[in-house]
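Presented below, as structure tokens, is a lone chain in the form predicted alone.
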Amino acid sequence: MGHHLPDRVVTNHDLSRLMDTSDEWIRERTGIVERRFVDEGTSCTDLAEAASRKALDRAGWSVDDVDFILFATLSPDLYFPGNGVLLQTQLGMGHVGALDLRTQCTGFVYALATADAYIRSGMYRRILVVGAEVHSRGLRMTNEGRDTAVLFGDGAGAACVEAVDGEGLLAHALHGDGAHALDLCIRKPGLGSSPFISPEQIEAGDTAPSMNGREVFKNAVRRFPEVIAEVLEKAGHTPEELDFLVPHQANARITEAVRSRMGMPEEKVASNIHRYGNTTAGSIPIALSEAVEAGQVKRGDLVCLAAFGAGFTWAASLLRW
């Protein structure tokens, strides 16, 4: 695992400055106290660059040891191409494949899913899978765009992942519901209708985040769990035999119900949100770098990786560390 944030802090305070908010505000129905902000001229394919580059090191790999790579975000650089070409240039890479995945804040967990899947197959050997989000940059720091402005950060995750001996990633499990597609999403630029955008749809904040705040922690707090227990179920494990969950920081209200209702103590469940709002697609990777470095996961741990997001979509991994 590797995780890199930007070096800027952009606290609560600092965004009461900008709208009718305060940290007390933020504090209550978030658990937020800080986020990270890139600075101009820093990408989102900069910041899984250098979360990449700290995995590889770890793994003991080279670039020229990744087959493939797997970029998970909502945030790319370009409307198109995908942020994984343009990664696999950035690492001095040879021409192996890049497949982007628009699942939000189950990307990781999509993209880990799918790594296993083809590893498995014996299609691919070594996979970088990497979730990273510039969010700050399309965010509406106005009065009227506050509602989601307040939850999102900047940073980047990457997981090396290859076959092992023994037990490893053990079970996934995905899903979705469009049915929730627009409670929690950013309508434009987009080519589901005409135009594809307009200074009229820019002013109304249709290039920025709307979310319906109660469906959204609504379905959050029923499917974590029911995702949670699929995945330990599929795998033949109890709630009971779990050591560590990375569930993905959308909220730290959220994050408490899931935790009461698994029945898990605090120091069993990864909680950073407070320090960078909320990630999207590098939320896991980097909680669960953070855990690995903190020794909250050591070797032999069953851990379980779990998301809830835009879509509807939500997901979980275990796996075996």
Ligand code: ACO
Given for the second form:
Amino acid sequence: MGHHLPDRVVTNHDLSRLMDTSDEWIRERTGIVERRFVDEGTSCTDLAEAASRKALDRAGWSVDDVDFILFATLSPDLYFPGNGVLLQTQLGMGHVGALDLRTQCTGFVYALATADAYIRSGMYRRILVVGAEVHSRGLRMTNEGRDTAVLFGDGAGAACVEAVDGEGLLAHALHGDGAHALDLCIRKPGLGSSPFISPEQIEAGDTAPSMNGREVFKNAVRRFPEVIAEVLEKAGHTPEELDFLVPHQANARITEAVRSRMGMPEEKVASNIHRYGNTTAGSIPIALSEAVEAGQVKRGDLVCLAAFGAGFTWAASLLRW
Ligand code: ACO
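Instead of the form predicted alone shown above, give the structure for the form predicted together with acetyl coenzyme *A, please.
Below is the whole assembly, all chains and molecules, this chain first.
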């Protein structure tokens, strides 16, 4: 694992100078204290490159060892092509395949499950799996955009995935419900309706996230425990056997609701939302990478990664670290 966060720290107090909000409001409802924003000149692919180089270094792989790239993001550098090929070129790789995944908060879990399936099928041996976001440039730093602007941050995480003898990735569960697509989305630019993008749509905030916060909250606290139970059952494990849980860092209140419903102690549940906000596809690999660095996740531990987000999609992976 490797992760990378931009250096620039943006506190709740900093945001309260740009819009009508307060440290108290944000902290109370989300647990977020500060987040990181990129400086001009840094892209999502740049963050992904830095995270990938750390992961490659820790795995003892050179760039030439990578057979395939899976890149999860909702904030790509370009409308097309995807960030996978941009990362491939920035890392100085050969012409390996690169696939972008667009399942937002569950992006890293979907990508990990995809990597696992490719490797088990014998199609590839070593896959670089990346989750990265630059949200800061897409947020509306105004009173109109404050409901979502305070939630998100920039960051990237990466994993080197290869076949091992014995236990590794044990089970995955992937779900979606498009009936909720508009409860959390960015409406424009888009080709589902005309125009592709207009100055009026930008002015109206259609290029920033739009969210039905209560619907997200209600579904998240239901789907997280459900999907965690599903992967545990698939792999023949019980909740009591779980050594560590890495939930997508959406909101401290969602994590707390899931933790208490599962009866897990705080030290067994990853939480860095206070420092980074919601980094969407970056959130799980960043949190897992930090937990490994801090010794919270040790060799042989049973670890569950779980996410809920836009789509709606929800997903979990169970693994033996
Ligand atoms: N600062 C101050 N006031 C604000 C802000 C802000 N940043 N944003 C909204 N408000 C105001 C609203 O305008 C509203 O004012 P009003 O009562 O005068 O109309 C008031 O605060 C309350 O707004 P609500 O939306 O009712 O606030 P709520 O208590 O529901 O909290 C929140 C909002 C935190 C978004 C909550 O719904 C939530 O936690 N939802 C889960 C969504 C989430 O975590 N999304 C993350 C992305 S999705 C994912 O990763 C899973």
